[in-house]
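Take a look at this one chain, the form predicted alone, written out in structure tokens.
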Amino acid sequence: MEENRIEIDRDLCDGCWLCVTVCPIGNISLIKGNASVSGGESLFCGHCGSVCPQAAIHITGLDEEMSQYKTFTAEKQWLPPGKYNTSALVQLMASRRSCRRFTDQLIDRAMLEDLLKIGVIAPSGTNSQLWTFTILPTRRAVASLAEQVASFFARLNTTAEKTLLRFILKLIGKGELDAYYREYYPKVKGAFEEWYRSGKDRLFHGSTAAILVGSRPGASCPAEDALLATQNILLGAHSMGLGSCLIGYAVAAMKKDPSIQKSIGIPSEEEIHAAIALGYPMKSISV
């Protein structure tokens, strides 16, 4: 929580009590018929301002720019529970697919930045909002990351081919390498052989941009926060006409080899939880 920065216009307030009942930390009280800030801290959740029918509450600690988008106009009116079409929401969620065939068309930087703003609408534990977003805005930047990830797995495959090493590690209770060899090694080897032979990107699938979602130290549930933001970005991308695909291999490689995220300017204290490939889908329906 942070120092309170909630302003209430007593001339507009009609004492309806809604802000008092919705505040999760009891920060607002009704005094002499008007809502008043009675606590010293705020979650900056914005509930009080959303429910106020008189628009009497203003949260000065909120960044207004984060709700202003460059590529579309967002509706400002808060939707109470039950006031949105559930069928339309489910249709959007069910229509998004993992795209693995992208065109060469570049994504406008403004669209990528709007996706980040869509991401941070997501909830976070204790409203910490300690997530991070790194944009790779060009095919060249994406390809550079893909090559580093491929190099990591090439080294891992070489290590996994050592039968005696796998046996010894498994014997002392470290069976991760053996499990990788059995479950992933053949697929990874085949994919990279095709990549080297034909130049086909089997990691980011030729996407022209990517967003890496991570977290800074201090969040109570950093992975969950980052993945909630990631889901927002995936749905937002689909609504904008973009294809998207989560690249788990990239996340795994960066966790094992810190030099990869260092090479793209991500501080070592940040942890990457999701890598999202983005681009215009080659077909209207991507599977």
Ligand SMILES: Cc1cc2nc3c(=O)[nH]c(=O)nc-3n(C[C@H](O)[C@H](O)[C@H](O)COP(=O)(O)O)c2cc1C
Second form
Amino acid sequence: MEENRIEIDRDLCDGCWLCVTVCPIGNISLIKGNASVSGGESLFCGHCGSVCPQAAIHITGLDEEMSQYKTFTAEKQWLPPGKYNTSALVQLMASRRSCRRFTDQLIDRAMLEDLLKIGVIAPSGTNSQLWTFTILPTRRAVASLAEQVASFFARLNTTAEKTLLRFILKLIGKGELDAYYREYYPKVKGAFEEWYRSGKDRLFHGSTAAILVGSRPGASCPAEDALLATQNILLGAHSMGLGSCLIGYAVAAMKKDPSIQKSIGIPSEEEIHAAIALGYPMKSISV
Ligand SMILES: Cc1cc2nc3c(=O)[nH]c(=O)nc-3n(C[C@H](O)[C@H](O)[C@H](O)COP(=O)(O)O)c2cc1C
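Next block: the form predicted together with the named molecule, after the form predicted alone:
Below: every chain and molecule of the assembly, starting with the one above.
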């Protein structure tokens, strides 16, 4: 892969200073009226290039394909603060609601990949971008994960039913099981009963796809990075006609039982921060 480098076209640069002002680490200065890389290091965040009104700055080695979408066309032009329609933005944010009823229609792979590209527009700590995305593209793949998560919670509920165990653990300062028993046990028990009775997937709500968002070691802010990308994906999904729902139960189970993550081929050094159920919402009852 091509090395990251900042290239500034001196003929195009009109010395407007914008790039100098936005660089987070003071890597660019004006020298003889032209922007020049003067610092020793770069985060390669591309901020200088995106604000340059002359398109004079190019960062080599950035994956151009990551900003090329297959299912829609995106305006490339960078908008300065105040130039976007706040009303439209807030309407999108407020219109995204968790979807818990999906049709059987599969989501095209291209659409799922576009969602990842929308995800990685998000900011990340020191621009490390050490996030990971795992696509479960079919109902079968989602159902298989749902079964493993359900099996984890079935075991947890069986353990939580042991009154003496809860009491002893609490006595030695380990009150988590008791807290779980009081807060979640009845909800999980009820969901299982309904699941067995109706066959309705109470975890992923019958979604036909899912995206798991995680982080690799070395990120300065792994959870924050992953969750910011997640919010982008949720908003993108809504705008593209998809329903979405975060599934916290899946994340909790994967954190406690590493075998679940392993079974879907996610390396153990990755940590999952969000599980997003995705699919086409049932029209009349999409929230
Ligand atoms: C971290 C997190 C975990 C969640 N986990 C679940 C879940 O396991 N199952 C579910 O149906 N909804 C889950 N939700 C969705 C919330 O219930 C939902 O966002 C909340 O009720 C607000 O509704 P809205 O998303 O429609 O605005 C989760 C939301 C968040 C932020």
